[in-house]
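Below, in structure tokens: the form predicted on its own, a single chain.
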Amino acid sequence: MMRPCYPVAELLGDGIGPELSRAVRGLADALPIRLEFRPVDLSLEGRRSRGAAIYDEAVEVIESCRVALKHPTVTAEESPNAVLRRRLNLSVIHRPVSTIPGVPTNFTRPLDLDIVRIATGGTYDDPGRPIGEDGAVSLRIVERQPVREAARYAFNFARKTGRRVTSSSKYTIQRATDGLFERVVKEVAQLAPEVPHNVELFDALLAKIILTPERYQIILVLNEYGDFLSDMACGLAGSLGIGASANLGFDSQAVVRVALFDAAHGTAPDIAGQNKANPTAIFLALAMLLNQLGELTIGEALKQTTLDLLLEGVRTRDLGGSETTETFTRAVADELRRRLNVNSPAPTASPPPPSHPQP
């Protein structure tokens, strides 16, 4: 019987880029079907060597294959993130943030969020302008649309798994924009009455999850306040690096038309080419991007793989333990092959990725 075959754009990154790359192909071997990766590369070379024809590129790979996987790119002359997220319409980020066990942290108390940030808009799209020598002002942008489709994401994926929505913003105080945000939230709401879904002050939200995160479970937020809500989430997980993250474009009809996944981390160029890169988060991205291709079952067995062997103890140097990047792709991949009844590896689907010097 031949096995499934799924086309996936790979941007290919810096850094540590390529040796996630080789981390994820290999584990690719492990499943019972074929992910054909279509490369791309968005290293800063070649984006210096090629200009706005790489994003062009990059475009329609994405477009053709519908998913993606996103390795780390340095930040330059502009954000390969912020390009793309423009360019494809990417206007909801879903960042899932839960304890991982075998991962320290100070944080005594079991965190399991979804966080649903739209990735457009607030003041992250206008850099602001002086106003004489003293002040300067930045225009705060919610639109109807993208909180719309953020809303339905979040209502849909509530839906599916029975957790309940928070939506949270200022709207006491920036009552246009964050009081727009609410107002279509609760319209979204309406439809889907059997969804629990409250509403808290985003301030008093960040002190509630730490004080009480069990009550929390899907959260719902406008651009800046998911930027600076994931970041603390992942810091009372433990660490900014171990995450992964969709970024999500829809069609007229809400549902998904191209997803893009990353990990969370950066580049890490002092660790480059030292075999010494973790690949857990960029493992989780493409267990989230086998779930978006329907795959749910494969997708879910990796990532409890992955989390499996990190509360063993086989766990890369950044967290404690003793493994490679290669002798933990290994692990993860002959585990995988176990629980999911492969054999015996399959031909790689494509041709290694283009090596290239690090920036």
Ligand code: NAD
Contents of the next structure:
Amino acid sequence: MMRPCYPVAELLGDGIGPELSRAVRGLADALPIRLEFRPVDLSLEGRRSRGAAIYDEAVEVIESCRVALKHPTVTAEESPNAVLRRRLNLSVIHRPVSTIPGVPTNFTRPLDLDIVRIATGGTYDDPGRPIGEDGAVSLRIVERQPVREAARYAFNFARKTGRRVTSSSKYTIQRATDGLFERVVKEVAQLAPEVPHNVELFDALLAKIILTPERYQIILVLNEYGDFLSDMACGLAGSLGIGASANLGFDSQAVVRVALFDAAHGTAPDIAGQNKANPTAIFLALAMLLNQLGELTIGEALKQTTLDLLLEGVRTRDLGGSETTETFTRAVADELRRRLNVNSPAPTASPPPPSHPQP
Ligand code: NAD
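Moving from the form predicted on its own, what structure would you give for the form predicted together with the named molecule?
Once more the chain from above appears, this time first in line as the rest of the complex follows.
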């Protein structure tokens, strides 16, 4: 049978980046679709030798593929993540955070959140200014367009996955800014009446997530709230280093135009080149990318297979196991092949029409 083929921009990085890239390629061979990787060298060497041109190339390749997988990069003269975020106008971050069965945590309850955060504005775009000696002031910025983009994304994701959306802010105090946020979310919610939606005050939400985590699924928030909530949730889940996220850019209709997926961890220079890197986070990033392409069954199978193997004790050394990057990758690939009924690599069909990714 012919396998559908999707072009994917792959941004190569530093440290453990090359090992992770090999792991991803190995895993991609186990899928019943074909991912045609288009690599761009964003390693420090590549950036230093090509200068701004490397970012021009990265932007062009990402825009033509519409989905990208980014490996970790050293932050030196500039942060490649920040440059790409600006150049591609990636205004929303989707960060799933879940407890991983078998990975030790202080918090013992299952947690499975999808945090959708507006990555611009709030209090973060204005460093503020002093007023005389003893005061200071800063602007808090909330705009309709990024809120609409994030809300549309969150409600579409909820519709596809059958999950609830909770929007959260301090609308009773920050009446103009957070009031606008909740009004725009409500407008979008009215277009998706089949998706359950509720509103919580942000301070109460933090306590409620800890007390009754099973009540929360997709959480839609402004920039700084999302920043705080992501770190709290990662701390609860004990999975700071094994998380992944999607950075999303939108067109004028608030439909996803480009999506860049990456792991939360850095380049791990202390273990680079030693076949010790844990590829879990980049596999979870790849699973999100597959969902974005509309390949929900394959994306879910990849995520679940990776988590099931971790639970069975198939783990790299950072999680107390004895697997190498290569043996862990092989184990996930073999199990995935079995679950998805994939035998050996098959011929490739022509690329599908450019209707993906999904909004
Ligand atoms: P780091 O995440 O690279 O490493 C912290 C610790 O976690 C190290 O002990 C490392 O060995 C371990 N670790 C990280 N990822 C691992 C993996 N996949 N498997 C096993 N162990 C892993 O953080 P750092 O040391 O603060 O940063 C190193 C470099 O990475 C810096 O230059 C930083 O700027 C960069 N960085 C890049 C990104 C990115 O590109 N998205 C994110 C964070 C940091």
